[in-house]
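Coming up is one lone chain in structure tokens, specifically the form predicted on its own.
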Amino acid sequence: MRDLKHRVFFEHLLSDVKNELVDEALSEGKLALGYSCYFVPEVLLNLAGCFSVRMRAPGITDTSIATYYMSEKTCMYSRSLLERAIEGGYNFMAALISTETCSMMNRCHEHFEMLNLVKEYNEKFFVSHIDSPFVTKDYALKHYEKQLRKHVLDKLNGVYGVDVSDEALLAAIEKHNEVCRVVSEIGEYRKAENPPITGYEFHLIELISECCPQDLILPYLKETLEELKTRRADEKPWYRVRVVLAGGENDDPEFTKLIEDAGAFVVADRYCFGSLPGREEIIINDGETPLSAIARHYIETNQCPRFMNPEKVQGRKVYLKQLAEAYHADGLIVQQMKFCEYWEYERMYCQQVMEEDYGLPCMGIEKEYVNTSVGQLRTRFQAFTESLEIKKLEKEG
């Protein structure tokens, strides 16, 4: 297939958190609001005059200073964010919205405050921590909504005078839903037998939709969608098998490309900050306020292994099975960041359940934030691809 028109531009945008579209929004006087967890509703950070910035540390090679503060027994993602903050990589941000979901990430964000990493450049900069629930009961939902009001909306309004009225929230939801519709429609092409898009390309598209101001990136997303409607795939499918990629933090499209270079098409992105979940439209039911609808949406769609109630534990496995069926996947790859306490248990349990209860071949791997064992990973992906091919041949008789 010919390259997507904006592929190189998308790759360039992801090379730095403070990319040219972020600079353009900042020049217009908009507030950059950082976040690093799905428990922080992206839509609330895109109110009028604001834009969300997904916390990343592209190009990080050394985390020695952050390791001094956090120890080497914490995940490299949290240490990489702290290292980049110490380097000054987030000095353009107006606020960082954090959650209590992960002790390592919470510790990283606390160091933003203790070391005055951004406040030195913006005296109004603040870090706000949300206490997110472990369960999905009604009382937990009410608590979550109160947390969003107190630690996001009230803080933005009190410090920066951001309009947090119901009308402002409705406008943010409408804009958010438009982005979700475009990205989801692009993602639907992955279901085709011979799709006009690769998993690597979709990974680029999903990430830029999270890392760039929505108003500025939306025209590029729409143009890419129109391009895909007429883009012709090669006559023979380039892949040998199809896989769902699940797991924790994964903001590196090169990791997806590594899997696809082994012949496995990544048809669904069920990992932290992927589109499944992440790009479902927010629906406001009768009797709901915009904020209560947002809180309910993020609790219902959330597939984080932090949820411990039986409905969510089992529901995560059912969801993966449904994705595998909808996207015609031959197998499942579950990846976890080293030292990630939640995904470590989830990966081991998921492998057993998906294979024994659902008959879906599963491969589990442990990785670092920066891929340093490319050769070993490539060998494992190639072996898994071959095993899936053999199973397909046996199934076909």
Contents of the next structure:
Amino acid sequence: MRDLKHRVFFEHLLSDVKNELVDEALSEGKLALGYSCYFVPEVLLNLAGCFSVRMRAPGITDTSIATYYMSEKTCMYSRSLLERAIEGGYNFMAALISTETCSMMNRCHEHFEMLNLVKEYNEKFFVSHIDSPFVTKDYALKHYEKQLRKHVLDKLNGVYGVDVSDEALLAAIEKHNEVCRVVSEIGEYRKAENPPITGYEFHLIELISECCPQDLILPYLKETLEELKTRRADEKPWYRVRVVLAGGENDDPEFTKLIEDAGAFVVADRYCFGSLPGREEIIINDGETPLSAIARHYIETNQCPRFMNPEKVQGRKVYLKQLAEAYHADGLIVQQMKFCEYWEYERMYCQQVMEEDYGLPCMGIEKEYVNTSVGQLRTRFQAFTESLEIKKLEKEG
Amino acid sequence: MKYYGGCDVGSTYTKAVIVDDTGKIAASVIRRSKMNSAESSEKAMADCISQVPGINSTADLGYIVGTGYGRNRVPFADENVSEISCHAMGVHTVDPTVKAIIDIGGQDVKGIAVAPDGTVKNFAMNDKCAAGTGRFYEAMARSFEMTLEEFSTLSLKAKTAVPITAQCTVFAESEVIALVGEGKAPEEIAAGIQMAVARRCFVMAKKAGAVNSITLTGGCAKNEGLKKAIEKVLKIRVTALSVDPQLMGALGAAEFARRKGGAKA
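Any chance you could show the form predicted in complex with the partner chain after that form predicted on its own?
Below is the entire complex, every chain and molecule, led by the chain shown above.
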């Protein structure tokens, strides 16, 4: 298969949070708003004059200073963000929108305030914390909507004078939905038996859609979609088996590549946030305001293991089963970052339920934020691929 | 007669096995691994080939499978298969009744559940640190200024075991030195180390689905002291294999080669 026209450019964009498209938007006077959780609606950070930046720490190798502040028993993602912030990697940001979702990330964001990070470069910089619900009842939804109003919209309007009217929200939803449509259409190609896209390529595409200003990345996404319409896959599918990759935060396409190098095509990605969930269009129902529709959308589509109510707990397993069926997966890989308080339990539970109740072979992986022990991981992925391949051949008779 | 080869390039030792078209072992070698995996595999396979009359080079083998951590760097292999699949297949060819394996290699410990046809039913790996691996034993034996064989024999002489609390290889080494300094009997410390590793094998044994018995593979399977400790701590029988357990990865690779090369299973 020929390389995607913009693959190298996309990889380059992901090599730094402050990439050239972010620089371009900043030069136009736009506000960069950081976030690191699906409970922070990306759409609200893309109001006119603003753009969202998914918090990442590409290329991080050492988290010693952050570990001093946060302890070594916290996930490496939260420590990496703090370390990068201390290095000055987010000094271009206008605000960091946080949630109460997980205590480790919360602690990381608190340190932005305690250590007075970024403020030295932008005195208006603020960290705002949203209190997110644990359940999906009506009262929880109303609370969440109020939180979004108070800790996102009112803050942006009060500090930077951002237009947060219903009209502005409608315009943001329209732009957001367009990105979602394009990314989802690209993702649909993964359902094909001999797809013109790899899981690694899709991971790149999905990530750049979250790490770059929407206005500036959209033309590249559209061009890639057009390219895929005529891109020819090799005559014989390159993969041996198909897998769904699920789990917590994963912003490293090299991890996906490692799995695919072992012969397992990553057909669907179900992380904390990404495309499934993450790239569903926001629909405004009758009687809803734009903000209430956004609040409902982000609670309904949310697959965070923080939700404890039975319908969400069981719903997460059903969702995985549906993904496996829709994308014709032979197995499931669940990855979890070490010390992740939610996914540690969810991974174990998931493995058991998916195998025993749904008959879907499943492998669990505990990993760090950056790829370490690559040789061992490669062995695990290859052994899992081989076992899936044998099961597949047995099924086919 | 056609022959097939398997080459297991491990982190510490490289193993090669040649089987004939009935699956019988025609030759096998175990050599210390070098830094260069390709060189290790070439040397081991050349030595193995030299033991089989009528064949002179890898070109005379019907099919070759590489396995182990250096499997991607076996220049003469037709393909590579993970060592997890190969250990399962190797044990299955020697004893088809075995259903669970603990493979203690140079740098990790694996629990493998074997399906009735010799394929992998399930597996678990402890690759987070060197505790309980071959490297761990090398460090412990070094503390006693002994070879691994001498260390194993020493542990068998103990009447009681001194508990070792440290999980980490480095800290365990310090703890052993401290215990020696306190005047504890060396054989009791050695037995304590065997018990500590046996406990670490518990999770792997359970994940491999072991109920009444299990088989050990890898270099550490030759450690009699460990075998006894596993039987005592896990209350489980360790099934002995009729072929050197360190060869199971290479044997499995050779069996895969035999099947893929066209010979009937």
